[in-house]
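Take a look at this one chain, the form predicted on its own, written out in structure tokens.
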Amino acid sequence: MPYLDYNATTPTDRRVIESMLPVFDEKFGNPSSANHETGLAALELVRDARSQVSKIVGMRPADVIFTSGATEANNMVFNGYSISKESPRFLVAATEHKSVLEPCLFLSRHGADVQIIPVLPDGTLDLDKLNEKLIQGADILSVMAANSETGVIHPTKEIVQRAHAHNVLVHCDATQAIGRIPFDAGELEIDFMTFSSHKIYGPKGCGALIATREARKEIQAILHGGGQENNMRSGTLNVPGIVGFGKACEIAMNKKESDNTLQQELRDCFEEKIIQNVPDVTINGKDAKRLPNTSNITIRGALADAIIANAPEIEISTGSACSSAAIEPSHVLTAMGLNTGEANESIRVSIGRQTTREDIDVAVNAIAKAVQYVRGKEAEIAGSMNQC
């Protein structure tokens, strides 16, 4: 069965979990007790994973804070920050990821300012509404590196540049980024960025805050007891966790290009193809640059929903799988302007390492005749409605 949700989680690769084995037995000691030869070398498999996590992100090992995921390290910075500060103001673009929208939505009911930047239809991020004016008194951007439901990239550098001019601090959630585009944070110059060792073939329950010296004064620690990592994060270190996201990142550093330029050609392959196939489709975001595995698609006349029950012989979401639960139209179309109607006709596609060219042949056959299948149905719905 042709997997193509790469975005919501990948498989665990077998150098990955190879990488992991020791540390369940004979390596199987807490970083923290540091004070015996078990305990030290768990802490040295820790500090080799801090080297390799920070490596993929141009960043120093001390800038590495290790989370259970991007949405904690996510809430950390917005939490975080609204400790240090009183009534803080948030500038967040209007597609962000759930983990990065709620949080701030919630502290705007508990005195912060949170102010939403809005989106072209292409799907990147206004930069004439964000203006000096707008600018102005904020403390902190947040502007994903890439959207995960559309693949859309924001150009990073120039918005950070501005919130800088401003000595505004910028926070990027790259999790679809890292391992498919090149994205240097500490080129770039940004503040604190987020990403998840299960999107790029590591495990699921590490992730990773990555925050420079002076980003990481403006926030404390929402979590507290042992002290773990530089205070900023207690709690026993999930060591397996992080030594096979640091091989992860090892292997993503090693594979990006040749990985990249294949999922591009059969995300093309695809979206050519089902336009031939499919009448009255659009691929979203099409106009910017893109992740080159991610595709999202409105088809007229036919409910996602249906066409995914419809073509059980793949398996593709309608979305971020942290918000595909949710009864409501994708947040992300809908800032571009899609209508409510059009957001719930869309459909993701995203490839990953494993896809095949049988693969993109297998899913638009199954795509095309479950869209078949629903228009008809959907047309027999309305003529007895009409007959009524």
Ligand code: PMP
The other form holds:
Amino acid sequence: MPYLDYNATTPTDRRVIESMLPVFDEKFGNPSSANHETGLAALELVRDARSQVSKIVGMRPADVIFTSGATEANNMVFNGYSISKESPRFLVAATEHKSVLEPCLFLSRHGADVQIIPVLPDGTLDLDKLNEKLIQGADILSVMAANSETGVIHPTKEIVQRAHAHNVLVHCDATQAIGRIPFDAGELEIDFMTFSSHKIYGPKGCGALIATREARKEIQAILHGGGQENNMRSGTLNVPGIVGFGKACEIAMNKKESDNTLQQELRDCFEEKIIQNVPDVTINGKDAKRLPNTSNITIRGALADAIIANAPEIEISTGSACSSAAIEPSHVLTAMGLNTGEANESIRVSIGRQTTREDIDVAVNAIAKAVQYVRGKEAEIAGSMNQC
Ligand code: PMP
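Structure of the form predicted together with this ligand, please, following the form predicted on its own?
Shown next: the complete complex, the earlier chain at its head.
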């Protein structure tokens, strides 16, 4: 069955699994127990992984703080800053992931001033709204590198320049960008960046906050205990996860593996065929720069949940997996100007390393068939309501 939900998670690469296996077995040590061989061997593995993770984002190994994923890393930035400073001021893009928006919302109930920056209809940050009046006096500006639902890429360089001109720190959630587009946090001079292992063919439950030495001084730890990760994140390190994460970064850095030309071709082919076969569809964010693997489409007159239920041949999503339990429409799509109905008629197809041309054909056929059925049913229901 074609799996077309790579933005939710990716399958763990075989080479990653192999790199992790010894850590469950002979290399089982605790890297904090560096007073014996077994502990030292584990510490060595973590050191190597730290270097692999730092390289993919152009930062130094000392800048890497291992976490349980991007959610924790994002929370560390805002919660950690709020411990340091009373009444901080955060500027946050409207289309950020919930793991950024929710901690900010929580903190706004406890004294933080949180300003939401709107996006344009193409999904990119409205730079006119990011004006001097708004930026002045802000502490952290948070804009993700690429959106998980639409794949829309923000102009990170320009955003960082504008923030730094006013001494505002920049947080960039690069979870969906790493391994898909070139992203060098060092060159971009980003202060805090976050990403997750399981989006780049690594294991789940591992990620990182990458912060410059200066930025690290601005936040406090939110987990206290044994003082691991330079006192920034206590708790015994998830060595298997960290080793797998490092290997996944090393693989993603390989030019051949990070060449997403084929994925872009498949994505474009999917969109072309959907437009040909399904009337009245819109591609969300199509006028912006997008990740090469992501397609978010609104199919008028057919609810996304109904399309998915009637297309059992494929695995796709209605948007962000993290909010699939919530019944509200996608906050990303509504921020781009779609109404609730349109947002609820939108599906996300995300392609990955294993996707083939046949998968695309199966997906287009399955979606076209499901849409025809659902539109027929919805018209039938509307007709019977009119009769009443
Ligand atoms: N940020 C973005 C942009 C994401 O796509 C996700 C995962 N959906 C997260 C953060 C959360 O990552 P994790 O599942 O590793 O906590």
